[in-house]
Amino acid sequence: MLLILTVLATALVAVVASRGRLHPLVGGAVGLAGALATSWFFAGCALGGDVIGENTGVQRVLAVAAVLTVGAGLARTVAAVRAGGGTAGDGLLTELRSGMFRTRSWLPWLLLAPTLLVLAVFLYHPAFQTFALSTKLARMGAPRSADVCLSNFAELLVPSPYLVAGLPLAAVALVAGLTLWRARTTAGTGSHTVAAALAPLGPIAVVVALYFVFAPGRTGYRGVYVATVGISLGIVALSMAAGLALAYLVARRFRGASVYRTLLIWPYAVSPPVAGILFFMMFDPTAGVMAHLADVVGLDFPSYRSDGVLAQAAIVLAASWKWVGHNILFYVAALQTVPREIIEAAAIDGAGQWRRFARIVVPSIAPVTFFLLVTNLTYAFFDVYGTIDYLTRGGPSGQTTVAIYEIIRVGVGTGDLGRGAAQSAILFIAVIGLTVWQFRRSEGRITYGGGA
């Protein structure tokens, strides 16, 4: 409760400062202090000498990382305000001040109150409770819980604090160095070309560093991390590529097009467990439809139950089939906004169909692609539990146990609420980090409404 009140007080002071009643630096300083206090409430036990449990060095590294990350984010915001850059919400606030709410400042808050109340009760409060629960030894049904500081997080990582601190720092330094190198060189030069070619090494280094930070074995998190990355990337790539290809084909005008589009979109209405059952009936090695057809022609049908790669491929196929209708729906709408006169002019100039698609269609629908990339990643991380539970149950040997499946297995299946909450916090931070990275990567590359 103290944590929630601290955050609300910080937000209130920041709002007052943004309205000009206080100097912006005062609001920034209060926001920085509030954020540091928030992270201290969460990780202060490891820094204050009250660290509990094993891997105390790793817990201290995690605590320092939490405080520095929050402090750096707030300091960057304050620096942007001092430089006059403002924030993304400044334009909206200006529009509100110049509109009908200018003389009735309480009216927007009154209209937003029901939504803010619902968000506070059903979103923010459970989120804070999850972070608080991640620092406790709590069992389902047990009347009491005990504080364990950050040991629920530390037990998922390798026991060396030097590796936990050094590998992510090295990866971040590589990303920053490559970004700075590319920004300092002139486009068209050989140095800029080399920097652009080496840019993918940054994200790859981050993925590899996290692989070695998570502990191996049954109690570690490395296997879950590998399965989550592999299956999520497969789902996003397949569902978006198939959605764009099918939408491009059905966007043309022909007889019965609306019926055909509806048939392509209807899998979106199927729940993930039903998708798992359908693909179980098709690919089951003993009673599935595909096994029967293979037996008719005299072939041996491989079993995904004993092959990890086939099991992951089955999950990717089932989850992509269920989600591709969602992507088709948005891509069909986006393709109808592409200017036909530009495509026809390119065709007259001799551009082939693939070149028109790559040079005109794909850039024109980039905002929708970016939106679908975020929603597809969210779906791949959070909505595949039902499909996995009905198709593979996390097997074989945990090779389809992704993060959300492990959270429910640990938190609900074994009743270890503290460890389940810690894994939920890790998944939450991962999704936030990926979303922020996508927004930063898309800056200046995606335009909306025909703007420059």
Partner chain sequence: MKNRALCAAAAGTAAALVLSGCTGSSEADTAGDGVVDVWVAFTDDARLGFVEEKAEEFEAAHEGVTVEVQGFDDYETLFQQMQLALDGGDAPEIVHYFEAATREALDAVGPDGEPVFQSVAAATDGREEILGEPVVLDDVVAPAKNYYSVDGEFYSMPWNTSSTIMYGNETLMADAGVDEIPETWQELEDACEKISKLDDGPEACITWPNHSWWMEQAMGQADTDLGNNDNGRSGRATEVELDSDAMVDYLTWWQDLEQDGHYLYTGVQRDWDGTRAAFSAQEVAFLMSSSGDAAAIDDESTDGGYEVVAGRMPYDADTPYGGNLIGGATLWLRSGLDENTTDASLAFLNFFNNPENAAEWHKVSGYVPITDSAVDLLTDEGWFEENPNFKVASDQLDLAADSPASTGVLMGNFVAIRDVVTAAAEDILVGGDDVTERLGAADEEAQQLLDDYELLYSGE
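What does the same protein look like in the form predicted in complex with the partner chain, given that the last one was the form predicted alone?
Only one chain is given; partner chains and other molecules are left out.
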């Protein structure tokens, strides 16, 4: 049932997407890639929930069929473009013809083939494998695997497996559909007004979906979501704010500025586990330097290892310390591009130090801030394993068990490949979603300067 629904939804998206207005190539590829992905990792569902044993050829046949369909779709699109049908086709044709490869359009593909092949083998194939694994009960070294359809996901998104597994999908589909509708209607018409009026439904659906994910009162994976959001946001906020502040201080000209800069960037060269060990040594409640200093002053140094909030703070601090050098590096470079004339002009006009910083410097370096936001978020989501492992090992009571830590604990530590894959899929979707959202939000608000 779910399979049919997904295929139908994908087909719908494909049809809508490929109708004239949008690029036929994009439409075809998106639609058919969707079908490929669907047939690949939902193959288990089609066979029923609890099939045991080696996967039959069905899945392979489906995969091959999907590849053939995509191939056929691409061929058709290319043929359409060649024939020059439709406005979009003409557009692409013009675009293609304006380039170097005017007559042999296969040549760029051939030249790109090695790169694409490497990408396909080392990036796309493992990614698809992960999605395929996420629908299975699979263990490292086990003689069999079982198809469990979506229950790996459902476990991460209780209360009701199918409701909640479907909910984020529905939310995404709703948002996409509404956006598409609004984009396709012209301003002023009745349907545009309706579309605009319905627009808040999308975010509401997302909020409802998130509520089920974070809803209080359930154990299990919810703690991981909460820890991930808290710790990641903490790391991003602290390391970016500290990075900007420190960069602003050392970007001035003074004696030995370059030495200071080098020293400040130093922690960036430290690997995450080492950062964990360093803070472990400092904050150790019994043998640590901080405990000793607190003792000298006569204070009682609390143990971060048995207090969840302190433990999260320690992780945020250690991970930000390790990463702040990266942010300083980019901010120092960015600050040097801020036009001096404007700042001087503002100073003459009577703008104070803080006002100049907030109104001129910060907006001028917005592109870098945006770039750093993306890299910091990626760092906070993926690169904190070593720090956490040495500092708290995910404790106390799982309060510093972030998504990546739990993925490695489950997927690698206990060899539960299926559940690990499902968790990585969720993390993958979350990071992609956040990045897309950031791009959307920041469009038009960031000035990239230069000739634009």
